[in-house]
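Next comes just one chain, in structure tokens: the form predicted alone.
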Amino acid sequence: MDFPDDLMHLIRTDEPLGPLAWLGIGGPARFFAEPMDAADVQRLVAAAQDQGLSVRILGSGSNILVREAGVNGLVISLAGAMSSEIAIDGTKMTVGAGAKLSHAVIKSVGAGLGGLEHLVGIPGTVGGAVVGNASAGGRDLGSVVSSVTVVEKDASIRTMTQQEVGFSHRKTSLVGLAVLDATFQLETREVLALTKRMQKLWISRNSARPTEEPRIAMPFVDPDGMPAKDLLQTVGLAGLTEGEVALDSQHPHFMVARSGATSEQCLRLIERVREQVLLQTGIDLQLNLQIW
């Protein structure tokens, strides 16, 4: 399969994806690219379309589970420097999709702009957070999004308004699109007060995650009305194990992958949890993980 000559310097073949995912699991990408700018992303998407290749967009890897078979298509990594810039204009802040969400939060707080501080400590990139409409403390990211710039599946660039994105509970219409950047409409606030609030939330959020386990992921979306952590504790699933994969005993909303863990073990554990929660509570837990 041939890519245009002017893209070949960006393409790697059979690139291992396990080291790029928080769970440390998964096979290779048939083709892998790290674009330098938006024009590269457009050309990569266009070339993949011409070749009939599927395209997947990779951020920090915090919310993906890659099967051992890998990805038979093109994986475009947007976690590089090309898409991590942060620019502030008045009360608006535009952030590249590859920037870490935590960096965007800290930058906004330092500039005296409120509206993102409640998301401190949530892992991943801004692009992934926008696509999944990350939320915390009863507020979602979409509520402060002004616009999102994406590369469409036909390789055209489009700027979408908040209404066009269609934010709902942990969902948007952006799945499958390459987000380039997002602009947030924030509010002027006092820096010291924002900083104190952010620090309290940071401490609280860090205490609510496994600190000794490097290979973790949050497999489930918090259902309306109850955090997944509390729900799983109540149902008695904390510590549930499947092979080398388990729900953390103290923080069961985190799935921990030990040495030797496989994607199939992860999927079996997820299915067991969903079945038990549905049986005991009637709640159909939705996945936070993307299964590749």
Ligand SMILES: Cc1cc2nc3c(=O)[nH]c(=O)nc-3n(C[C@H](O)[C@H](O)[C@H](O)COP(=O)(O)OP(=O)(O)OC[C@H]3O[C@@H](n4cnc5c(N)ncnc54)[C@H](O)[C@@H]3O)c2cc1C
Contents of the next structure:
Amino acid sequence: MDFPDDLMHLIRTDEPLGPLAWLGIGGPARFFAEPMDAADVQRLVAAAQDQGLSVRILGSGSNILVREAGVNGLVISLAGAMSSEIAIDGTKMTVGAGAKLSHAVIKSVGAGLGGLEHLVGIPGTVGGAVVGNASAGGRDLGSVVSSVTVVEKDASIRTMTQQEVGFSHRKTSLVGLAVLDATFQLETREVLALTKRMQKLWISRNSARPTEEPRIAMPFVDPDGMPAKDLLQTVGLAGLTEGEVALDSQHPHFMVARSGATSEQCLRLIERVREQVLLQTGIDLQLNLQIW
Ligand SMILES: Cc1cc2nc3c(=O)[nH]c(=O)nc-3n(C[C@H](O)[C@H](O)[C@H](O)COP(=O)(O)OP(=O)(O)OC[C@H]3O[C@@H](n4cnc5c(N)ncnc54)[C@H](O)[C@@H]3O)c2cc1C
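To complete the pair, please output the form predicted together with this ligand; the form predicted alone was given just before.
Okay, now the whole complex, with that chain kicking things off.
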């Protein structure tokens, strides 16, 4: 498999993905690249397309489960320095896909711009949050998106409006595209009030997660009208274990991986949870976690 010479300095082969995923599980990427700018992303996508290679985009790895077989394609990491700029123009804020969502939240609050503060404490990059339409407290990120710049599958760059992206509950039409940046339409607010609100949310969100556990994921989307946490408690699945993977006993909407955990164990646990929830409540729990 040959990439053009001018891309070879960006390409690594057999790059382990486990250390890049929060769950700490997973085999290597056959090809792995950390582009320096948007033109690199375009050229990487075009080269992969030419060679019939599949492309996956990696953010901070907080919402992926990688199988031990790894990825037989090209993984492009957009969590690097290339795309972490944040620029404010009036009430609009444009953020590179690689910026941490928490940095974008803190920056907006410091500038007296409201609309992102409810997302404080959600791990990951702005790109990952936009693609998955991250949400918290009943409000999603998509509601404040004004536009999103992407590299399309044919390697062209396109700016999409909020309507074109089509945000719905933890879903967008952006899957398979590379998000380069997003512009948010925010509202002027008092900095002190915003800061207090953000701090309060930060504290309550931190206390609602297994802070001692470094290898965690939030596998399920909250079904309509009920947080997944309450549903899993009610159904009696807190602490459910499969090998070295378990639902946390206090916060069962989090899956915790211990040393020796495998992707098979994660997938079996997820399946058992979905079966039990369906059997006992008729609710078909949807996956938030992306399986690679
Ligand atoms: C402790 C914890 C708490 C969480 N709390 C919440 C919560 O409250 N609300 C919530 O919605 N989620 C939550 N999540 C899930 C996760 O943090 C979010 O989904 C986050 O937005 C993922 O961002 P990431 O950069 O880590 O994406 P990754 O895990 O790297 O990728 C996730 C998906 O997004 C795609 N992707 C990433 N970046 C790009 C890009 N630039 N262009 C195109 N595709 C891209 C990937 O291909 C993959 O399909 C939580 C997860 C954890 C571990």
